[in-house]
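In structure tokens, the next block holds one chain alone, the form predicted on its own.
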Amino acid sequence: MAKITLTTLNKMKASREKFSVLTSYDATFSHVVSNAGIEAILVGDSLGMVLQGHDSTLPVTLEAMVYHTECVSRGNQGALIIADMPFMSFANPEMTLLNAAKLMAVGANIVKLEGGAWLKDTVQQLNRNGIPCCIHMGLTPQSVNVFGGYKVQGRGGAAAQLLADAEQLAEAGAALFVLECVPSPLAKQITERVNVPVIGIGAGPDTDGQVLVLHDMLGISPGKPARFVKNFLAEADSIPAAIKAFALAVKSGTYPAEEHGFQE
């Protein structure tokens, strides 16, 4: 696969071509994922749950994220690598800059931060130092204790604030957005209003890209799957075939379907 860059994703947004993103945490899976037509790999702090067995992402350390990002980078065959900034690793712009540099040094192309408009100064600081960032909005798992659980965000009066935050962060220089568990109409509105690619997870079919946790889309995560998850291995004869099916379903617009999203 030709090397995917931010320029690639921006061109895809401009031409209304959908792109796919999957999590990966090691060299072997990143090799498989990047060879299956997935444009971007997310080294997610979801590793705290799917690899380490925690009940949230909060215990994940920066050292763990650096280690797994380096592993993914070694196996990657041209996909864009997005690395999560773990809980409390970006409490202020100076701390964020030092921690983000560690992730970039081992192979990340972009760092991802959870939050809203309060991150504007941090976004600008990162940009000044050549570090592009992705802002994760909506259901932000690191704030699970504030939300009182994993709940849909951006309903009712909260929708206007989420849209305003996205616009301010795009203006500040955010390179990408992830919208998680927000009503499909709101995700569509945000995608149309910001001039950078928007990736959805439980955010309906109208975002520019779609992301899933690898273990979820293979149907091997314990417990009841989230509403937005589809098991692509159920109709495939191998893991590489399932990953290719996910990429093709996103590209064609058959995934996510209406039942995978939420309404206002």
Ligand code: KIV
Contents of the next structure:
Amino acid sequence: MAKITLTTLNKMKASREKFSVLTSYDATFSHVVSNAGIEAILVGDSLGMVLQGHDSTLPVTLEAMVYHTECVSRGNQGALIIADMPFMSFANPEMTLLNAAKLMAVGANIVKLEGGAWLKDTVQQLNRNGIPCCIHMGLTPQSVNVFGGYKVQGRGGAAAQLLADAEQLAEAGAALFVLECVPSPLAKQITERVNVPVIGIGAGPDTDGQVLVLHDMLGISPGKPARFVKNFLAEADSIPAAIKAFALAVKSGTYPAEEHGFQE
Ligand code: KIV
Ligand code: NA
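With the form predicted on its own in hand, show me what the form predicted in complex with the named molecule looks like.
And the full complex, kicking off with our chain again.
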């Protein structure tokens, strides 16, 4: 597969071609996912739950993110690698630069940070140092204790604030956005307003890209799946086939369907 860069994703946004993203945490899955034509791999701090068995992402360390990013990088066949900055690793711009550099040094192409407009300075400083960043907004799992649970964000009056934050961050130089569990109409509006690609999860059908946790879309995560999850292995006869089915469903617009999204 030709190497995917931010330029590729920007061109896809401009031509309204949907792209897909899946998490991976190791070399084998990174190989399978990138070979299946998934444009970007997210080394998510969801690994705290998926691999380590914690009940939140808060215990994930930078060292763990570096280790898994390195593993993913070795197996990758040309996908863009997005690496999560874990809980409290980007509390001020100085520490963010040092920590992001460690992820970039082992093969990340872009780092992802959960937050809002308060990250503007951080975004600028990262860019000045050659590190592009993705801002994760909406339901940001590292703030689960602030939200009081994993709840849909951006409803009612909070919608205008989320849109304003996204616009300011795009202006500051954010290269990508992830919108998690926000009403579909808000995700559509943000996707239209910012000039960089927006990736959704539980954000409806209108974002530029879609991301899922790999283990969720293979139907092997414990517990009741979230509303936006679809098990792609249920109708496929192998893991590579399930991943290809996800890529095709995103590309053709059949996933996510209306019922996978949230209303205002
Ligand atoms: O860590 C992760 O897997 C994520 C996605 C759910 C967007 O941040
Ligand atoms: Na994450």
